[in-house]
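Let's start with one chain on its own, the form predicted alone, as structure tokens.
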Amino acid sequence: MNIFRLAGDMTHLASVLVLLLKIHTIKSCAGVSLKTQELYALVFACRYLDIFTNFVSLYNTVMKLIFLGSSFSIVWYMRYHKVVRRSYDKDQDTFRHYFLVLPCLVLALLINEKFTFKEVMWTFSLYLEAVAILPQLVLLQRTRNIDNLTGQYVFLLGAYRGLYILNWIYRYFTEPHFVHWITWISGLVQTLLYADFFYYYYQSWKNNQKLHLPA
């Protein structure tokens, strides 16, 4: 554990709390992509298959439970809550996210560090997480009403991945033989997908204007 890893984890946790705050208190999921949330639920389900068989630390286990529980809770709220689901704009959230799953699975079967079920699922979760934000970014481009909480949620998600890259750089120079190409490349791809959003988010903050993404 180092300061970059801890900051990344806390930023990731903050993004989830911001989204849950919006859904639970405002009873709205406007501007939030259900497709992205379903992909994240799949990511965590595949990544944390070892949650009850491989104990690392109490911190590690608690964080896994939080991300698993929150991701499936968000999906449930958006699909089945009698009030929240009314604010979901399915006509705009039309990205065919299922088409991301199969290529990521095939890639995980072909390129992995060890050909075992858990390792392939873990690798699959890395590849899928790298592109899971795409439906959300497309939805933000289509909608003209990006509220502050939704913008903050996406910003924190991107910041979490950026901090994790700093964590990998730190560990590369401080830990011998720390080389994980699959994790690094997946994380870099994921961070680059946020570049356009970060630019317009900064511009809106600097000019004290409402966030708008180009269509």
The other form holds:
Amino acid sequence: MNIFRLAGDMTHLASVLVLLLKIHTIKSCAGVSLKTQELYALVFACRYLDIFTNFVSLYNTVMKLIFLGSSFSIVWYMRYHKVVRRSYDKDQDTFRHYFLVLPCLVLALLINEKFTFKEVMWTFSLYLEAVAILPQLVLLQRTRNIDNLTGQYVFLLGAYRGLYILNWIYRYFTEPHFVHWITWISGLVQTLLYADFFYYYYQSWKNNQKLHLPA
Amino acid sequence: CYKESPKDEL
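The form predicted in complex with the partner chain, contrasted with the form predicted alone above:
After this comes the whole thing, all chains and molecules, with the earlier chain placed first.
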């Protein structure tokens, strides 16, 4: 494992922990999209179908369990916790799941490395992860005033994507035959979706202001 | 080799 991959995993982990911390300690999920969180839970559930059958390393297994556990507990908090669920901006978070899930499923059935159930589910999870942030970005645009923790959450997720691209570049040059178009293209699309957010995040950081997104 | 597959990533 190279330093970019490790740093990417750590920022991914940090993003989830920031979100759980916000929800657990402040008992608020204001500005957080339940749609995005449900999509991430679906992404991890589909991607880690091999969690008990394909052992890569203890690190991988533990991280998979953390991502599965944290994504489902965030969804649980937002849906069922008697205090947290009241802070959920239901009327603003109107993005429809199936607009993202169905095209990703069709694409995974058409474009995959091998037409088996596990492989198609794995490919579907990659496509879905690429666009799962969209409901969150739409919600940020609508509410515009973003608290620090929500801003940091999206920033850390974007950093994780950027670091994974560096990891692929590194692996391409250091490992023979490391060519994975599906992973790369969906990863690149995902990272590009953050570009706009990053621009405003940088501006607010530079001017030492609270993050405001334009309408 | 499995180690080179992207499935060793998260």
